[in-house]
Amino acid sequence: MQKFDVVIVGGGVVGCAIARELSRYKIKVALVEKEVELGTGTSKANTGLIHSGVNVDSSTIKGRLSLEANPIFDRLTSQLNIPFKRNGSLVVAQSREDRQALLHSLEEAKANGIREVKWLEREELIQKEPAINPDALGAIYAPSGGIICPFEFTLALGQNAHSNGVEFFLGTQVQKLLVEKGRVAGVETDKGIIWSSFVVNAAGELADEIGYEIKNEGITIKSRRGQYLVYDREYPVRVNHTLFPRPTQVSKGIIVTPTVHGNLMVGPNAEEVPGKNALETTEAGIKEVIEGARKLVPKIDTSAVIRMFSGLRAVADSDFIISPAQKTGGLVLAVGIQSPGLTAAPKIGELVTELLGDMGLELNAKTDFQEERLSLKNLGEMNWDGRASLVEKDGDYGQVICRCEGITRGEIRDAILSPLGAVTIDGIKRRTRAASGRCQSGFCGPRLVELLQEFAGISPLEASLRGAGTQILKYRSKELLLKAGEEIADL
């Protein structure tokens, strides 16, 4: 029988941020995630922005937490050893109505204490962004806006929590919330019961499928899909900042932004979709994204798109829902975390921890909490002398597996063998960027399958893109020939 003080359901950025914060204390914490890799839902399929706080309502939970979180990212990303860049954001006025509304938003942003925010007239805007639509009337400029890799951020939070004692149950589906005398007692999973005094529901889109407590609270989770395009790093149309249109009531609009790894990315649109598996990209959706992007940067086309993808947002209300459940003792809800959830995640972790303390969880701080995460070796960030020295010690770092991104056998080996290591092709991709380049795994894909077998003991027939149901290979070629021979012999 496994007994924990807290069980967190959901291994996205919110669940991992909560886990890291709780790992500061002398308590037993478990995180349960139905997928075999962390961050496989909304946390992998978003724009990767650290929002400045412009156009947020500071009276809401999501507005307050994102404003509080933005300044900590320099320190936090340094501790976690992940890339982060304050490239700044521009919210662009494309009409007189936009200009009037954004000037009002500018005053609100200043009142919220956003650093160095100011208005740029058309000439200043074009000077900062030569590719911008020349008809633009100006923009709010917020230098504090930033870009981050959402995969690496989620994984780093999880790995740091793991190194500080949190136990992870990956590939484990929560089937039922266990309640005794009106209070949680744990969770029932497809692999057995995990007993716990407190449970945090951070299950994102599936938050209403781990039991009936969400419905009991009068909360309904809806799905909102956003589609994206990612461009080759050599695409000549470039932007320096994250470009926003004037936001709507349901979306911050179709954005044009560089990524922290040097690609151009555009999206998302916002579509209400039925069900929780509507992750396909559509002709209409991609057309909407391109048309929206061209309003900001007219020269954008589809000539160098290397990837199209979509992500689903779990929408429960106009605001985040972060609170104790009203009808089930010991349960905390962290649901309906839409944009700017990535930005707010560290502060969500702090708020949930505070709520658990108020509910009776004894929080005694550890004296040996490890703030920093040891990162994997990244040859792309090393100078030639450093690379040569590393290769001399370990020849695996001299064998390039992914030609597009220059990722070596040593880096992929480390990603598989590291704590909470990769067990899928997407898992390797998110940790190393192998298969992220122009050919999208056309060259390195078979080699990644071989390396999963070598270092994780995963049979090529079981090697998958992202887990069960996404296996890459169906048969061994000789098995097909033998089968064909048997069928001929039977004739």
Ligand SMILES: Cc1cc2nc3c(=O)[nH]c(=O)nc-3n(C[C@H](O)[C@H](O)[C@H](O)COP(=O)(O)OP(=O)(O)OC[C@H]3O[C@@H](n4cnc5c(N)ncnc54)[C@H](O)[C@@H]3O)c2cc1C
Second form
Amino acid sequence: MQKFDVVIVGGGVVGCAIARELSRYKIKVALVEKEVELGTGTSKANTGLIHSGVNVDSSTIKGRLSLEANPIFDRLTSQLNIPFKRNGSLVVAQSREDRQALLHSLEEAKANGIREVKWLEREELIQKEPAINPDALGAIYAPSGGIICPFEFTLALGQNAHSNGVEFFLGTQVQKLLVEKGRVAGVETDKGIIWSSFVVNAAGELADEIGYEIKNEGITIKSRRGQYLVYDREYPVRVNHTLFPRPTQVSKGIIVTPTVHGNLMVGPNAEEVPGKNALETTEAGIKEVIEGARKLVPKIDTSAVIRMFSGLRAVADSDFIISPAQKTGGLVLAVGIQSPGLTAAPKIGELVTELLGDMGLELNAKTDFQEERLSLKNLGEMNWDGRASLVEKDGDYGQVICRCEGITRGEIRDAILSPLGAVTIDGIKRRTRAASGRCQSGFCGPRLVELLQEFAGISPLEASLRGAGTQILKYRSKELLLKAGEEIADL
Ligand SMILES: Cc1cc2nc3c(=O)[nH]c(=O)nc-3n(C[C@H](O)[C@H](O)[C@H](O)COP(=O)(O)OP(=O)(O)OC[C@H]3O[C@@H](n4cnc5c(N)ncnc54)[C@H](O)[C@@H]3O)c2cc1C
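Next block: the form predicted in complex with the named molecule, after the form predicted alone:
Now the complete complex, all chains and molecules, led by this one.
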């Protein structure tokens, strides 16, 4: 019977960052994720910002960890081989009252050591960001603010942990904790028991549903939804920086930002929703987002929106909860990780590792830990000569499957065959950008279904958008005709 030192529940950015950090040591680690792909919870549906730390309270865990994490992203993203851009953030004053409050925030930001943070008066602001509302009364400028693809970040952390020995149980749902004499002994899943000396709960929005022990800690998680609009890459209204309004009590407000892949994105609003999984977008929510975005950039309209989506903040407290459980030995909580959890994730990984060490887990460093993650080929980043020589060696890189984004059969094949490879259409999309362009898979969708069959052996009737219950095809057309024939014959 296999026994692990640590089982991590949840394969979002937090679980994957913890897994990568633990993979530096000579211990046996497993990560259990209920979905068939990593990063399909909140970690795929957020603004993708690496926050500068302006307007964070450094006395909170979330404030401290995100301030510590921001500077490490240049090195980390180069190790993980993923795109990252320090495009800089602007927190814009839209009234005299805002200006007063933001000048105060600027002093706090300086005291928190945020690099090169400064105030821009209106003229400087318009020069820096020509699309900005000309009525703006200045802004805090923080060059260290950045943008990242949240899904690629999560996946890269997971793949790097995997190549350093962490075992992944995907499509496996933890049903309860196994507790013996007041201490965890593992987890019971829908696929059987996984024994372990320590368990880390990093299950995001669902972290309070894993069993009695979590409720016993007095933890309840509420969902706060945020809705977004994403624009076509050719949309002429553009911004270079991430534009924030003055934050509210509960959120950083409705933001206008470029994504790291060059789309304009606006959102999120902040709305309490009853129950979990309330991921729909609503007319009222989208209206609120557009109105908020127009206050910052008046020219924004809805003419080139290619996608709407929403994400759910897991709110347990006003701060993150990262601590050993009080009432169950061997259990560590990394829950209520709302914003800026994406930014803080690498430091959450370090903190959880430290806590496990304090709880008695022996942490002897490996000498062969691989910090670098090999990335897949990305033809969009290559020059024409590089592409031509690649195509000469391997014709799959010459066959374009997604016309909007120019993604080839070779890139999609690699995404499916790589470690922890894609097994769904969304999985291919998030790894390669196929299906993320203007037509939103209208053209390449059927080809992606075929490629999942060819390289992953997934039959077209099983191929899904994002796992169980989202299958794309219902019948083979002849079966449908036969069935219709039978029904007619029965009449
Ligand atoms: C609207 C919005 C905007 C945001 N913007 C930013 C931003 O710009 N910058 C930033 O730093 N942060 C941002 N955040 C916060 C950030 O997205 C989150 O802090 C982070 O993604 C949380 O990651 P997680 O791993 O805790 O949760 P998740 O990504 O939700 O991962 C939890 C995982 O656990 C799995 N799971 C649940 N139950 C079980 C079970 N029983 N068994 C097995 N697996 C299970 C789920 O399937 C899921 O994959 C934003 C959040 C939202 C909602």
